[in-house]
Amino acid sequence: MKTTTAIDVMNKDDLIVIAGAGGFIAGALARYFHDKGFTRIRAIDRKPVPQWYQRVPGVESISMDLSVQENAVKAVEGAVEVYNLAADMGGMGFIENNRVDCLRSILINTHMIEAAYRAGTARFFFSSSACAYNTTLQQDPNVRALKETDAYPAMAERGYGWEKLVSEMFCQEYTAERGLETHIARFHNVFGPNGTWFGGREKAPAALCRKAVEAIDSGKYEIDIWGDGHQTRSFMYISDCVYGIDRIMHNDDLIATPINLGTSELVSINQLVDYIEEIANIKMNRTYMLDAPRGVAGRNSDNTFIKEVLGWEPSTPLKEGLKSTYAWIKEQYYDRKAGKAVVRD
């Protein structure tokens, strides 16, 4: 099966626009394309540039709110490809307590896709989420893996999930009615270095790694776990994610076709803590916070479709990804304790 990526279809001086590039995944995507030799990358985020997760040398970095229509128009001027990963989001605690802010992210995609269409952009990528799936299929930790068709009948997670599902529809209709080539990936729990690890927006792997570091530093080997620890998820390492984005964006069989981008390695939160304890070489007493946000009981990615279309799936083992993530968060933790600037949100 032929592998098609940006290098195969673009010139190295074609303009790539990446929205949300001050954040974790989009920042890694900017670095990915830079390292592939692309010389014109416009990275945009509403955060002030000094607060970005990653600032890639040679990449045009702009602080701008893309929920404002005029800014979206400026952002995509001259773009051959647009990657929209901009959204107000975080871990489950943020998503459940900030539904209005999550829903308002639809303004970003609405303005960006219209601006890209008017600018004559060749391809438009939208980062969707597994939160778009029907929640009634995710009420058991022993959940069956979710296929792309399981988004309908629709019953997405309130706020964030509905924003993703409706934005997917925008992409599909812009392709059907206006001829803009769009591509859609449903992310499943991305983790790795250079992401949020404290402050309230962090996701489970980063939060649990930080808590393990804190336990060692304080000498109090205790950890609070949201929920009963039996809830299950799959977690995708960041390098798999950015490579998958490239493959999905440049596959003609995936135009306006949502596809899972995640691993199928299902683990419980308790197992995730087990792995982190093994990496940190500690054991912690666990306290379960049953009133804390916990999300759905179980969620996993069915990778049948991505293997069929791409002959590939994200495959970095969770333990392997956690080792580098833990090491990076440990370094960040002690840098912060020493008063140095660190990645937050």
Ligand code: NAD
The other form holds:
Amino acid sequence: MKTTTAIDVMNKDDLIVIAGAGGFIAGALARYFHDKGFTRIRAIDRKPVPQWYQRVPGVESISMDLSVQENAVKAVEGAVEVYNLAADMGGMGFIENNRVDCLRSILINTHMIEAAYRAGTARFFFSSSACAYNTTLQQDPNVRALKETDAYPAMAERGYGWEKLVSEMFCQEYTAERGLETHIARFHNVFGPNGTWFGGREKAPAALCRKAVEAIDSGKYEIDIWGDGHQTRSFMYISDCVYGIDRIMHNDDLIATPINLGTSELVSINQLVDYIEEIANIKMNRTYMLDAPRGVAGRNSDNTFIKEVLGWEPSTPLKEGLKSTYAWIKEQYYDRKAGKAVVRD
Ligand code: NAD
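Now show me the form predicted in complex with this ligand, since the one above was the form predicted on its own.
Entire complex below, previous chain first.
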């Protein structure tokens, strides 16, 4: 099977535009392409540049709100490839309580895709989400893994999931009607160093790692867990995510074709806490917060299609990814305590 990535089809000085690059995944993507030797990367985020999670030397970094049409036009000027990962999002606590903000990310997507089309961009990538899947299929922790066809009939997660589903449709119709080459990945939970770890937008792996560090620091070995701990998920390590984006963007069988990008290693939140306790070498008393946002009961990625089309799937074991994530969060925690600058919203 042919393994095509950006270096096989692009010149090193072709302009790559990455939206949302002040955040977790797009920041890692900017670093990935920079490390592959691409010399013209334009990274954009609405956050002021000093607040970006990662600053990659040599990457043009611009602070701009991409939900404003004229900014989107400026952003993609001269781009050969556009990666749109900018979105107002966070973990369950954020997306359940901020549906309007999540829905408003549609403005980013509509302006970015139209601007990319008008600018003659060769390829456009959109980061969709497993939240686009029909929620009625996710009501049991022993969930059947979700395959790409499970998005329809549509019953996506209110707010965030619907925004993703509609934006996917924009990509598909820009390809069908206007000939813009689009690629769409449905990310399942992504985790790793350089992501949000406190403040309200953090997701379960980062939040639970932080709580373990706090437990050790306070000497009170207690942990609050949202939900009953039985809800299940799969978690993809960041390096698998950025490599997967590159492979998906450069595969001709994946034009305007949404595809899962996630691991199929299903764990319950309780198992996730077990792993973190093992890494931190502690045991904590667990309190289950049954009224807290918990999302669907179970969600896993069916990787049949990605294996078939790419001969690859994300495979970093959860425990391995958690080790480096825990170590990074611990360092961040003590840096913050010492008054040093850390990754924050
Ligand atoms: P993130 O919040 O770390 O990054 C998103 C970035 O977009 C932020 O830095 C934010 O400031 C920026 N942004 C928001 N509105 C903007 C605007 N109007 N103009 C410019 N920038 C704007 O999130 P992430 O985890 O890196 O997610 C990246 C993408 O992947 C998002 O589209 C998200 O929906 C999708 N996704 C992520 C996960 C995950 O587990 N992290 C799962 C599924 C899908």
